[in-house]
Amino acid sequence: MSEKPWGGRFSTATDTLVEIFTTSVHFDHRLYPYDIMGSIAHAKMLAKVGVLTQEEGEQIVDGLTALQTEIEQNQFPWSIALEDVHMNIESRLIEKIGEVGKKLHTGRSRNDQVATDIRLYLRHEIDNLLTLINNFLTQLLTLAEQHATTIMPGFTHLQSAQPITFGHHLLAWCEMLVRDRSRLQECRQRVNICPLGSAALAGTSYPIDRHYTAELLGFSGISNNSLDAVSDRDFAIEFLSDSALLMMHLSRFSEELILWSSPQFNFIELDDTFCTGSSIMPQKKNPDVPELVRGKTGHIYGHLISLLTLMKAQPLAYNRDNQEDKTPLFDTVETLNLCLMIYTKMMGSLRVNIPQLYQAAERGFTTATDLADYLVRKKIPFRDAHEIVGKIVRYCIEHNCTLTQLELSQFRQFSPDIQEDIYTILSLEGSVQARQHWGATAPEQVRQSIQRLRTLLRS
């Protein structure tokens, strides 16, 4: 029984199967460098309030760095029997340097210890994944001012609706993105909170300085109840509800370029590097990137749901469930980190068929409304504006032409008031045009959106 830690209370060894079911190292042992850097902190801070000496707490800080380099050039004999990545590291720790090792752990527990390492890990995460959002913002960012002036139809039930421009479209991404951006800098800010201290539940008997030992980690202040902090996954959760958010944002740009990209939309191509063909078709060019993202949606929602039901039962304070709260975290990261950094890059070489966009626009009447506010301009209510107009569209679906398409006397046998300045009004760059304010589809507020994103990026 010496090879468990704490194996002193028991007199027969753990059961094979059970060593294998409850062991977590073969997944936590990602934490290892987080492992590491809360154990140094913490052995820096019972130096400095006289636990352990200083040369003790010098050789406990050499051994565990000498151990990081041992990990990083994989010569760490990992071990099932040691459960995880705390217990690893802490034996191998002893090994290495000796009884003054087996000080570590003094005034901790694997409670407030695997608290710290999953905040420390997510707050490491959390940074990256902003870094990734401000990369992908900036991308369509460059492709939307390209397109500022580009005219597209927009859609409303997947119907032509009203022209705008595709730098609009992509705008409306961008403000999809900006949320995610904020929630996660939110959240990031209830991670970085030091649970360090609260040991199994109760706190420790010994003098610790917990200011001191979350200084040393960078975390903006330390947990106000023992109870709570070894056993709160709130943070975590909110990271998973966070991450969710952005996926179903991915998965509706998914299901746009899915559809453009089609021959019977033919908005955009997506490059050859971002497709694959079919087995059976050598005409075919899927966009599985997009697909797959859309598709990858659902393990994070599971995700979610997974860490939610696994703290719905729970009493206080730490129970061996939260061991599972892990790989859904892990995975969603690595998800998350993968689908921003392909999306990045397949927007960067994104061909956008401007002709075929514009002649969208022209299709579906789309500036009707266009012609309803014209109406509306010459004092006519707008709800007879607007049954005005629709006998003009129903009278130009039965002659098979364009509301461009009818002469003023056409136009004239429906309301007197059309004049030949209907024609400008009727354009599709006369209706982009008309929308001159705030968080509308003119050229001109699209770059100043576009200015004002840029200018968010940069703070």
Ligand code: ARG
Contents of the next structure:
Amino acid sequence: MSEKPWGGRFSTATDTLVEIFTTSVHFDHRLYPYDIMGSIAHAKMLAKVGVLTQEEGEQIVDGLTALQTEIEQNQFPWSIALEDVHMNIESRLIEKIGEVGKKLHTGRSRNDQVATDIRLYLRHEIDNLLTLINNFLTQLLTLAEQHATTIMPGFTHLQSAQPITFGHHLLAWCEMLVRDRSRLQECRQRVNICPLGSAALAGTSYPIDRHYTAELLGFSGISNNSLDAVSDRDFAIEFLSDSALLMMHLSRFSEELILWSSPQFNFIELDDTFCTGSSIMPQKKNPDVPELVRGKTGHIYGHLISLLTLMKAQPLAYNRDNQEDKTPLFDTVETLNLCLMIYTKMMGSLRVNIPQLYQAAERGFTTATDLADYLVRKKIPFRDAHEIVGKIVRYCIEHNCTLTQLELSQFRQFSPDIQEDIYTILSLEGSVQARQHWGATAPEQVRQSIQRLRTLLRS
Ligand code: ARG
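If the one shown is the form predicted alone, what is the structure of the form predicted together with the named molecule?
After this comes the whole thing, all chains and molecules, with the earlier chain placed first.
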């Protein structure tokens, strides 16, 4: 047998540069658990349908199991001359168990093999990511519960808008993550389809049992078209797209944490363990972790674009371009894992400056809308009420005071309908309490949402 498993047709050796250029084993070696898993299922299936004898099947399975140990113990002789993880493992199997090892690749191609490996890998990683998202959500829900009544300014245009509870703000993040979670759950269904049996592109002439292979590998179904199964990577693109959205959310959270931890806002303090200092300015404590999460988001968007571009001009069926699908996937998985783990930990040690949040909510006439709503309850049409309150706010700005610092008599100059009860209406507590419906900021609503989300996470 020539050195390359495909060497029979060739009269000269591969150019060294080409070997370096075409190899993928330096990155796809990490698919080895899935490659071995897929090969074991394939061998068992071949033995079941009689293409291999039972004994041959067992020898191959035992050989592959031994290789797994060899790899885990760092004893495996990876070779770039053998291109990729698939040929490295197959060649080593033949080296170890002899002639019978040469029968493993019967009725199979690296094209359906690699498609299977990536699907198994992604399925595993999606499950892991779902656990990490759940952990992060659990942490956020704990924090939201602690701050169900903590008042802060809500913003639009980064200008103080209306008082909200900090718990409610955190629950907005939770809702985004819950959607990210369900997107990944849906993506998993499309990932969990077995392409094995598609062989190179057309299927195989052996009497294979595709359902049996799929069942052994825990796939929920088998692919319907061999050309499609070996070539499309839409499931991977979908995963990257879901990942890009998740990173976009983490990046938005990062932006807020960075702003909030600045001395100008001073809403929160990140624990020292999550910050770094400056080599010149002794006073600095910088929020590098959220900054890096925000920064790494760009990589993930890039990976999505890179896979979309990889696929856009490929004729059916498999093309070697597809080998380039792996590094974007691996880097995305690694980045998401780290970001989610670090954020879960970081939020667990977050210090919230409750008095500062409260004082910030008191600035900027954040209860002006409540005053307008009060006038509406006194039968003044909303547009007129808006106009009246606008004038009151201007008066306060000119006299450098807050709404609650006005005397009742001063209020009455703008509208005789205003009574003593206006001061409760204008309080921050009164404002958040008034927003008592599904999805709003009142503490009771926040607590109910927390319960709902906790139940969802258990499902
Ligand atoms: N290393 C290849 C990949 O990742 C495996 C499939 C190669 N198939 C082939 N016919 N050259 O896509």
